[in-house]
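Just one chain is shown here, as structure tokens, and it is the form predicted on its own.
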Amino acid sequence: MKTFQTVAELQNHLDQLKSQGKSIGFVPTMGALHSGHISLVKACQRYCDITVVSIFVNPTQFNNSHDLETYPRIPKEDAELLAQNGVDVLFLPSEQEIYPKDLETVVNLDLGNLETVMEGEFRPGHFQGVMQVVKRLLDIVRPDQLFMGQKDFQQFTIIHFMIEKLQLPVKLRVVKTKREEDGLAMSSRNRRLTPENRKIAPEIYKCLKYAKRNLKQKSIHELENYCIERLRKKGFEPEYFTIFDGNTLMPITTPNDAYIAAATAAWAGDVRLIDNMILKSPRGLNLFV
């Protein structure tokens, strides 16, 4: 595995590979890697000749300075894990490389309701920061395919919107959520859970499964309220449990939409956990791998 810290060196190397006809796949991460990230790597390796992984804790997507400060950073362990799993290129840029002072990197794209619901309500400005860093990384790496995880449903939906609106020459592939044996969605933040909160954490997955099982048996309002109260009784501080249209992200009132998903965010102590599940999938949905 080759490791680069500057844009110039990375692009020089990738240009050589592209001149040989190699296809480039890209997995952007913020590090503290786990098996969920490796599932993205494995998907990338299935579809592309070269797998590029970036590790960059992006400051523009944090609206909470404490969350930015406490975000786990273990670059040496991450690099070892990526090397063990056959990654070809690791990009470890500094903030100055991603956001040089003489380059405008803000993406002027109106996201409408895509950024105001769910995560957007509780993390203002978050998705503008996500869009900014992903667009910048795509401009740097210039991959043929981009791989993201389903766990951040709103995030990949917004990136898909950005790719289509800006007509970027990259194909997005979304890899299904990787879970622990008890159903907890794998996340870099899980390592911060206390033993007590780790025990209750799988309840989030159980609530999502309950919503899927009962989508046609109960009203949307009943399902959302039941899951919020169930999480609260188990010891969480839930922010939302929303059932929504998978394309627009807007809340629904009946299960008649072709593409329906549920998403939730809840605090387990001082750790904020998010998860989602597709409750009803339309035919021909080809984003997921």
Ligand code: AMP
Given for the second form:
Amino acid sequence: MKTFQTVAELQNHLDQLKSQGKSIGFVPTMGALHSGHISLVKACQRYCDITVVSIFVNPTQFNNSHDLETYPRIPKEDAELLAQNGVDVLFLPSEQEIYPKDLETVVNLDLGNLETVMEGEFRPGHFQGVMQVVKRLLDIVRPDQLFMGQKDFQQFTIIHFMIEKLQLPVKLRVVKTKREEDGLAMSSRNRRLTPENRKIAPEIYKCLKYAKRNLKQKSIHELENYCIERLRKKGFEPEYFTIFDGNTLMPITTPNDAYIAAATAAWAGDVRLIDNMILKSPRGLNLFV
Ligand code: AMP
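Just the form predicted on its own so far, so send over the form predicted together with this ligand.
Entire complex below, previous chain first.
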């Protein structure tokens, strides 16, 4: 595995590979890697000749400085894990490389309601920061394919929107959420859970499954309220549990839309967990691998 810290060195290496006709797949991450990230790597390897992984804890997407400061950083372990899993290129840029002072990196794209609901409501500005970093990384790496996780439903939906609106020459592929055996979605933040909170954490997955099972039997409103209450009783502080249209991300009141998902965010102690599930899939949803 080759590791680069500067844009110039990375691009020089990738240009050589591109001139040999190799296809480039890209997996952006913030590090503290786990099997969920590795499933993106494996998907990338299936579709592309070269797998590029970036690790960059992007300050512009954090609206809470405590979260940014305590975000786990273990670059040595990460690099070992990626090398063991056959990654070709690791990009480990500094903030200066991603956001040079003389470069305008803000993306001027109105996300409308996509960024005001769910995560957007509780993390104002978060998705502008996500869009900014992903666009900048795409400009640097210029991959053929981009791999993101279903774990962050609103994130991949917004990046898909950005790719379409700006007509970026990259194909997005979304990889299913990788879970622990008890159903907890893998996340870098899980390592900060106390043993007690780790024990209750799988309740989130149980609630999502309950919503899926009961989509036709109960009203949307009932399902949302039931799940919020169930999480609260278990010891979480839920922020939202929303059932929504998978394309527009707008909340729904009846289960008539073709593409329906549920998403939730809940605090377990001082760790904020998010998860989601597709409750109803449309035909021809070809983003997922
Ligand atoms: P992060 O390092 O948390 O920014 O995540 C980097 C990428 O990995 C994002 O596209 C996430 O959606 C994806 N990801 C994180 N956790 C999981 C998971 N448990 N299963 C699948 N993909 C994941």
